[in-house]
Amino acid sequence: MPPALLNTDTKLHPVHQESGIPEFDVFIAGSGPIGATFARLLVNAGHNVIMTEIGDQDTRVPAAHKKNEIEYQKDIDRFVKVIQGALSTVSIPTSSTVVPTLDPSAWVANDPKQMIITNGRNTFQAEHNNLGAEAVTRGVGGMSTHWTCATPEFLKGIERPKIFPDSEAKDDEEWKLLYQAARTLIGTSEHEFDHSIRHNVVLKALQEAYPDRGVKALPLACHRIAEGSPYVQWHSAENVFEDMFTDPNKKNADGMKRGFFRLLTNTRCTRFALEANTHPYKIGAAEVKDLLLDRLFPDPSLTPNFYIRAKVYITAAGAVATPQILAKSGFGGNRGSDGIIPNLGTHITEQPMTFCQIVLRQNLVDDIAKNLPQKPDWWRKAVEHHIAAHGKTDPLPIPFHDPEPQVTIPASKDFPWHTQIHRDAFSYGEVGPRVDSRVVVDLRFFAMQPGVRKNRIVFEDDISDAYGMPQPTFEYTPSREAALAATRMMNDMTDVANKLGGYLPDSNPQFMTPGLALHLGGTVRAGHGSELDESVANYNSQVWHFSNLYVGGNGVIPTPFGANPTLTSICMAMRSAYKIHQDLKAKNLTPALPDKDVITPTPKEWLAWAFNKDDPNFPNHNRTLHRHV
């Protein structure tokens, strides 16, 4: 597929006329936390930003976390259905038309070897090397509308990319700055469950069992609504956008009014068009389609396409859709074609994952109500009040609204996997009425798979997905080393589980379907100039050989990782936003060229808003409790 070139017959999107802006400073595809990070930093620096989202706004407040609804805070297992409904599986192999138990008089294919290809099944996808559970969320806020909010930092030396590989001190300083600012932006805390009885029971049991492994509270992007409240406000892309939808005239610390910002929902970013097929490459426009107009046209192919013009273009649409848009642009990633981005979709990383659920041991539960005078005052009061009110009918001494445990054993070089030991909602692991949820603990362990060229995602020219984009096909096989590490991880998980309790029926230790972690990485991986043969972009997230094309999200991370990647992806976006800001300010779009790959530290001044509570742009996560106008 040749690169797309500007077509003068394509009309400009009406947003240009409505806004009075003939050319925006920045175009962003994707409204998740990473797209929101780019938008917030650039808009607050005075730049005009237009953003598209292929899905709709399905929360009252744009990009809000759906778990904040009171019905799910009261019953976490009901949220499982919400997650399942929000996920769309990426690649489903074809299936047999033969149904042995079907009524013999019902329709069957004349050729029993023919396969069912409807409902988005992928004729190119093999079963043996698929990421069968890899899924995407289309909607304002992306997966942050239902994620766990776990925001750990990456382990240095294994997970954490080396922005400055020649200077350990310089690299440490850069990541320290970026992580501090990212935690402030998304609102990470390790103390919101300090007054949870169950949390402390699990934490203490594991700290005593593993005194040398740094057992601690799981870092989470959330805040407790009030001291002593059972309810938590879970953070999402809403917290990154903050007041961008409601206060367009806000000024930053320098007195500069923020730039124009507009989010176009139900708008597919189809592809990018080059101004000319000359090197270095420059994007001239983003071709978009208003998917709601499809309802007005009997033939979807006739739905009008529009161009959006900007100086800089960012794709932050997720680890699947980001390379998908670039593949649709004819830049690479298609079967049998290298294109001008030859490593697009190669070297993907994935997390082999183990899971089980346990019911807390009798002695751990019994200890909750023993020696109450020696327990913290808040603990003693909560248990005494619960026993006084419900002791005759409730066999457990755990208050009904006691917050869940949120514990982790951090990854280390000896134990290179991420752990989440908690009680939360995923697309699996529902407890239901089988046992009291207060004594159930989930264990989720995530291993690492380094990126290798043969592990890739290919975008098919011959078939499309449900949204009219090239169908993704996975070709993924764990390496022998990663497979052995996963076995070690399983053994570790069962050891940890046995320290806490007995297995819940139907939730014994198991390996989960590949892709279920939903942390696909490496699809548009970053690298240095010396790593041109295995990377898509530099460490400013600027695509090689382009002057105005950038990528964002988990796909940019080139290293294997077991931890949740969102915090690190926000860090990468912050770096990238600074480079974009500098180019726009200088009116000079410098291309990413491997022989001139100059990577500089991020100035603290760029992120000053994150370290000064008096700064107008210091994140105020409490404001998201209020209804947006």
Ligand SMILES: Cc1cc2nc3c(=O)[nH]c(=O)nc-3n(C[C@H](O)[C@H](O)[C@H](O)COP(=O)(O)OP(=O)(O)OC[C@H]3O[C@@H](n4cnc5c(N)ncnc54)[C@H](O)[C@@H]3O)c2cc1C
Second form
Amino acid sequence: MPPALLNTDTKLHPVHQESGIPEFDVFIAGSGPIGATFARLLVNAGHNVIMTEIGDQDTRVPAAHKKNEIEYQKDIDRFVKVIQGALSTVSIPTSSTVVPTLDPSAWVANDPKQMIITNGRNTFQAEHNNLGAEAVTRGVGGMSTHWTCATPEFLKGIERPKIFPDSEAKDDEEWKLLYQAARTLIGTSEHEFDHSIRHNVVLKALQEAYPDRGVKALPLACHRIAEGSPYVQWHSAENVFEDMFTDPNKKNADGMKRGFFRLLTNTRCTRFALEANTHPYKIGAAEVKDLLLDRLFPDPSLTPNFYIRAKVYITAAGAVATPQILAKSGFGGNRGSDGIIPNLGTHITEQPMTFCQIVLRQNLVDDIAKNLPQKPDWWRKAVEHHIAAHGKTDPLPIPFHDPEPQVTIPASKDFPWHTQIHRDAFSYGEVGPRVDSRVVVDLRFFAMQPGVRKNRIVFEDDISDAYGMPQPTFEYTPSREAALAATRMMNDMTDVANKLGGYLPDSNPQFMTPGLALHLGGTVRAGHGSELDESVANYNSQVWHFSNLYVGGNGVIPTPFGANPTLTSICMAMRSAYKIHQDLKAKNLTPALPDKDVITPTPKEWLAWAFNKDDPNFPNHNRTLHRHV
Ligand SMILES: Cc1cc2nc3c(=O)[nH]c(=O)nc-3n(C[C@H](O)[C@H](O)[C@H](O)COP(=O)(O)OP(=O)(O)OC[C@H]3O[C@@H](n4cnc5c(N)ncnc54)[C@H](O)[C@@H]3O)c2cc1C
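Moving on from the form predicted on its own, kindly provide the form predicted together with the named molecule as a structure.
In what comes next, the whole complex appears, and the chain from above leads the way.
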């Protein structure tokens, strides 16, 4: 498919007229936490930004975490269904039209070898090398409206990409700055579960069993609503947008008014159109489709397709849709010739995942109410109060509202996998009425797979997904080394599980369907000038050979990783936003050229808002508590 070129017949989107801005500074596809990071930093620096989101706003406040609703705070298992509903599987192999148990008089295909191809089934997808559970979430806030909020740092030397490969000190310094700012932006803490009995039981048992493995609280983007409260506020893209929707006139620390910002929902970024004869390549417009106009006013004289024009274009549509938009633009990633982005979708990374649930050991539970005077005050009071109020009917000494455990054994060189030892909701693993949820602990272990060329996501020219974009097909097989590491991880998980309790029936140790971690990486991977033949963008997340095209999200991460990637992707986006800011300020769009690839440290001033509580843009996570309207 040749690259899409600017077409003078396509109308400009009405937002240009409504805003009075003929050309925006920045166009962003996708309203997840990464698109939000780009938007916040650039708008606060005075640039005007237009963002489009293919999905709708389905929370009262844009991009809010749905788990904050009281219904799920009271019963975490109910949230499993919300996650299931939010996930659309990316690629489903075709299936047989023959259903052996169907009434024999019902319709059957003439040729029983024919397959069912509707409902997102992909004729190109093989069973054996699929990421069968890889999914996307369409809606304002993206996947952060349901994520677990685990925000660990990547392990240096294995997971953490090398922005400055020639200087370890410079690289450490850059990551320290980026991680600190990212943690403040998303509001990460390791102390919100300090006053949970179960958390301390699990933490202590594992610290005693594995004194050298750095067992600690899982870093989570959330805050406890008040001391002693059973409720936390989970953070999401809402916290990144913060007051962008409500305070358009806010000024930054330099007294500069924030730039215009508008989010267009139900608006698909279809593709980018190149300005003709530009080398380095220059995007002239983003072609968008107004899905509401298309659905509600199907007037053939009204086309729902528009151009949005901007100086700089960012694709932050998730690890699948980011390369998908570039493939639809005719830049590469399909089965034909290489295209102008030859590595699009190659070298993908995935996380083999193991899971089990245990019921805590008798002695661990019994110890909770023993030697109470030696326990911390809050613990003693909570247990005494619980036993006094419910001791006659409740067989457990654990208060009903005791927060859940949130523990991790961080990845290390000897144990290169990420671990979550906690109680939380995913698209699987609800406890239901089988057993009291207070004594159940979930173990989720995530291994790593380095990116290799043959592991890829391909975008089909001939079939489309449900949203009219090229259908993705996965070709992924774990390498031998990664496969062996996954076995070691399984053994480690069972060892850890045995320290804590016995397996919950039906939740025995198991490998999960590939893709289930939802941490697909490498689809638009970053690289240095010397890695041109395996990368899509440079370490400013700027696509090679383009002067005004940037990518964001987990797809940019080129390294294998087991840890949850969103915090690191926020870091990469904050770096990239600085490069964009510099170009816009200088009115000079400098291209990403491998032979002239100069990567510089992010200046501390760019992220100063994150280090000064008096800065007007210092993140205030408390403002996201909503009252009645
Ligand atoms: C159950 C679950 C648990 C998770 N737990 C964690 C965790 O603990 N820690 C962690 O780090 N990560 C976790 N994740 C993953 C995390 O949510 C993602 O890493 C993160 O949301 C990625 O941010 P993003 O902005 O790059 O992409 P997304 O959040 O996927 O947002 C992309 C947005 O782009 C939109 N879009 C797609 N195509 C188009 C188009 N053509 N035009 C316009 N818009 C488009 C989508 O609708 C979406 O809203 C979890 C996810 C799930 C579902």
